[in-house]
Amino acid sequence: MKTLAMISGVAAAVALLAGCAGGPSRSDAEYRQLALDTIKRDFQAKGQAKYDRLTADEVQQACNAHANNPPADLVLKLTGAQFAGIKLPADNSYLGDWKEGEKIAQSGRGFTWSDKATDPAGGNCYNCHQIGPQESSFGTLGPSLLGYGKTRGNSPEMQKYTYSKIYNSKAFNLCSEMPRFGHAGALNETQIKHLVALLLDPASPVNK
């Protein structure tokens, strides 16, 4: 989540440099480096927010790189080490509790210089998704996941599935556009529970 406005504000410079520019024609890759150098040169760290919010790791670079679209070997490699890296809980249970979960989805607080880096940060959820039936005002970059988990069911596999996919979208799509909560440390162990259950819960209104 740290991460993924600035590499979004790096396309969309991209795109501005490459409509603005006058001249020769640039690659994709020249234009690419620009923006970066850009936005390197206009950056102001302060608070938690630091240099390294401007560094795209090894899958970042390879989206990036092939307009999210890796060859098929790249991926397989990638996506394997993301799986790798999913800390599932110690004690195999992943249901937190759903009202949390709401709270939780609701918040976009979080990670910016003004925040503690010590707070606990929101998902931002609704930002993106659909996925309670009272609200009236949400993203559609993901897809709605209203009624989750009464299309799904609650088995202990898809509760370690949606765990999972919320720890690391990445290791399932390699250039997912959803954070990857856990692997970022943006939401921690009791936070993606109480998100599990929000969408696999039957007793929360995702799932009425």
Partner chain sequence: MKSHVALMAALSVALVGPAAAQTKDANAEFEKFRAEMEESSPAELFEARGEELWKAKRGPNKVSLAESCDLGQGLGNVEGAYVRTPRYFADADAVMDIERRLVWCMVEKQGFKFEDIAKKPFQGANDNNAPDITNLVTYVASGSRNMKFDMPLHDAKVRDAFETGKAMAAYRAGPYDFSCNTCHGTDGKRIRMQNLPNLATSEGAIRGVQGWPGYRMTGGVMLTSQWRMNDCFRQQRFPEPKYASQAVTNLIAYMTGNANGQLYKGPGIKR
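Residue numbers count along the first chain shown, from 1. Under this definition, the rigid core comprises the largest set of C-alpha atoms superposing within 1.5 Å between the forms. Because the structure is a prediction, the values reported are computed rather than measured. Compared with the form predicted together with its partner chain:
Relative to the superposed rigid core, residue 114 undergoes a CA displacement of at least 2 Å between the two forms. A movement of the C-alpha atom of residue 69 falling short of 2 angstroms is seen between the two forms when the two forms are aligned on their rigid core. The Cα position of residue 44 differs by 2 Å or more between the two forms after fitting on the rigid core.
The form predicted together with its partner chain, contrasted with the form predicted on its own above:
Single chain only below; no partners, no other molecules.
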């Protein structure tokens, strides 16, 4: 009886809150659904940005549904699947040319509706990261990568890890804000190797 009274009390409080002018009238999940319905109705394909881009894949869905903090078992399952999808270089070599890597890191091109689908995409790296010491125009959405190889060393394991992280950041941190450059087909094997060299080659300015 006590519980019943408590439940009805809670229900009354909830009803009061919901009816209260100014507050949200639906749950977060309902607004998420409303947002998705609105997006699907009110967006249209343009250039290479086709309509199907609006559909979240299983990783995006998990992050969207849980405010970028999904339960541990789901994280384990999905990071595992993302990790399994990483294609490592067949020749087992990871270090490209850091000078080419710098050019890729500088370029923010690719995948917008105003980019030509046939042009190669850039890495967008400087948009979010400090990398080379000579570039003062860098973003801060991601951590600084200055001295990346100097502090971590240049072991085969570190090369493989760095390649994999660029290929698919979600294999390591499911709701990372960093794009999955290899998985998305934005950067190919050669381009990722150049970026690995930019970060790990002792001759790269990043490590001077």
